[in-house]
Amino acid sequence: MSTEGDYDCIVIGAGVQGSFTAYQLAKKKQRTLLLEQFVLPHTRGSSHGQTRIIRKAYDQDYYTVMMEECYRLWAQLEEEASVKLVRQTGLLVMGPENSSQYQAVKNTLQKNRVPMVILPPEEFSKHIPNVNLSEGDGALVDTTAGVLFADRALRAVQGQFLKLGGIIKDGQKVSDIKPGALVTVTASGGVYRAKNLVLTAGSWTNGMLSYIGLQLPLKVLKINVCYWKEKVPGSYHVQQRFPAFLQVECPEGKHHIYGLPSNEYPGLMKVCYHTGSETHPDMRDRQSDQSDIDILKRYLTRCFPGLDPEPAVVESCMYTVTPDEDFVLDCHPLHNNIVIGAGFSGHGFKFGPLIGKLLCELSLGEVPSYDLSPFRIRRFPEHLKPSL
């Protein structure tokens, strides 16, 4: 097996977080290698698919604050790559008026002066046709929100990385990592060395961490990505100014339900349940639980009468979830030149440009642009003790 020349940094995992990290490192004149286990492009991880929601509507203040810069960084990539990546549609947030979660989202938007519109129940149907607002629910619109074109974004950032002199090697399954002043990565196509390593391996993170004496409390979930047919074509279409939506705390299930206006597939609206059944990333398609689809059928029958309550298309994705659903952005506890980005818990894609910047800063030993205390590994002390 050949040994490649040394690099300033190796990034393992060419999803959205790894690709933006590699891009940021290349902008800092770092000789950077981006390794991906699958042949690109692929649909085996968490970064594929045509669309994601982009929003500032969060119940945690730090995410809303971080999203301000994310929007600027997405716009910067649009300009650099000459491609449209974000379409503003607004995000309709619905939930029990007096619930802690709905109120937290509302308060966070107000505190951070995010442009928003409150929709009184008596005026709801005038502004949002073809949706039944649940009795007792409040509704607001984060007007800054919209749809992010995910596949297009991934191609754009990887293209810019290559233009900056970065190197992408796909089809490279990693089989060992040896820490040291130079980190050595053994993969199926060669042995690579670098001063710094960034791990952004998504659902395969703990497999990579096992080589360097660390495990994190990460749960891998298979997500059924469902598309539902409009009974009247165009009823929920983006060109009819129908927004993306987020339903918190509904009777049908314990987790959020979210949707995007019909656009990706003609006449189909993407509506998903924000959780799934636990799986192994290499055996994702063996997981056949459809209890989430049953929840969506009941919800759509009640609240979206203009959709056929049987999914027309079901695709697959994976979430890698931490116990608190906050990210992991930190250095390895024993090896400062190994940086970990993980646990994006189904809401990390929109943060890709900023996460790349933060992981780059950690890798270069710079002071991070934001307080990373919510994202530190030490918040899981019980998982540190056995490995260290």
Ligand SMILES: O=C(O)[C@@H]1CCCC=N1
Given for the second form:
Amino acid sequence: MSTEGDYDCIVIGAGVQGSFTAYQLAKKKQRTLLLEQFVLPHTRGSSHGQTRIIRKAYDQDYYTVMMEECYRLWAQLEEEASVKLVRQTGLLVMGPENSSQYQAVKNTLQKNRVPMVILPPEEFSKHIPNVNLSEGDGALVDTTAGVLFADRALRAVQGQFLKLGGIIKDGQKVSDIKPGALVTVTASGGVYRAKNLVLTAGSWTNGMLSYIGLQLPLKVLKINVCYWKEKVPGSYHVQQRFPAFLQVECPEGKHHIYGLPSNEYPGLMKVCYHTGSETHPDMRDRQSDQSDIDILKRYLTRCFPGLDPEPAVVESCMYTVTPDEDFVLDCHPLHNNIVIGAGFSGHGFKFGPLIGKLLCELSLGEVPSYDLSPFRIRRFPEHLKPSL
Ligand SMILES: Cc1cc2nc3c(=O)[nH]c(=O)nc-3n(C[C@H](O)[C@H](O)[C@H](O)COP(=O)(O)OP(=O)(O)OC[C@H]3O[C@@H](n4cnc5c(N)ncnc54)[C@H](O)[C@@H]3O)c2cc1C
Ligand SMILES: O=C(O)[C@@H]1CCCC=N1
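Would you mind giving the form predicted together with the named molecule, to go alongside the form predicted alone above?
What follows is the entire complex, opening with the chain shown before.
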């Protein structure tokens, strides 16, 4: 066997994170193979659908700081691929004025000098018609935020990767990984070898990690992606400058509720609950729990009176969630030519371009551009011992 391998790097999983990683590797002249189990494009993972929120409003500083570069990298891809991927709409953040989460978001924005507007309750309805601000809630707008065109972004980054000479093989389910100086990957269409491997398999990550002696504390959740009909068409439309929104706490449920202005489906606004019920990624459609939809119905009846509180469209997506909702960006503890990007916990799309850059840096043995300590595998020591 040649010690050169077929490729410099194999990336498993062509969702947003694997696609950006492959693109970054190809930019660094690495001979890169991107393997995907489904025929592309597909709707079975976490990166499909037309829209995602992009925002700097976070309660942890490190995400807000990383978002500075993300915006630049998104703009760079827009220019390279001649396509519009980001639409600035602003993000309305609402939550109990004295809650720690709402205050943390406000502080992070102020500390990092992110342009924002605070909306006092008495002025709220003048700026945001058709929304009832809850008693005791504060409201602010992260004006840098907006909507990312997700499906279009995936097409663009995969297209740029191909232009750089990268190879995508889709419809190729990986069924084994053998670590070594050359990593051997067995997929349904062939056996491939490379000096480095990057694993970005989304909700299937632990299945892949079982081949290489590691398990992470990841939960896979089915998310009901709900669209709600405007009673008066256009009242929450992106062209009426209606913003995306994030409700950080409310009486209806303990998780965030978030929404995007109506745009992709005429007359429908997307509003989702930031959690769901556990599932196996291959059994997503058997998970039929709708308690999240009941919470959304109650919240929308109270706060969004211009929406019909019965979902008009329900689509499915998956979150892969870590216990602290921070990502996993690290090398395998025993095989440093295997890099893992996982656990994006329902908020990773906006970081895609930077995740790609960071996983590429880890794979090439370079010093990462950011402090990756919040994202290290060793923060889960109990999960390291039994499986290694
Ligand atoms: C409803 C919903 C709303 C969201 N909203 C936002 C938002 O507003 N803003 C934001 O920033 N983020 C948001 N997110 C989160 C974001 O979309 C995810 O963090 C991101 O898409 C995760 O990408 P990924 O590449 O890790 O996973 P995936 O997109 O699932 O990619 C993993 C890929 O690996 C492939 N794969 C797995 N196993 C194998 C195998 N054996 N062989 C070959 N290929 C394999 C899979 O088929 C898949 O294509 C949202 C997510 C959901 C579900
Ligand atoms: O990442 C995002 O912006 C969205 C909204 C908040 C909860 C998760 N995803």
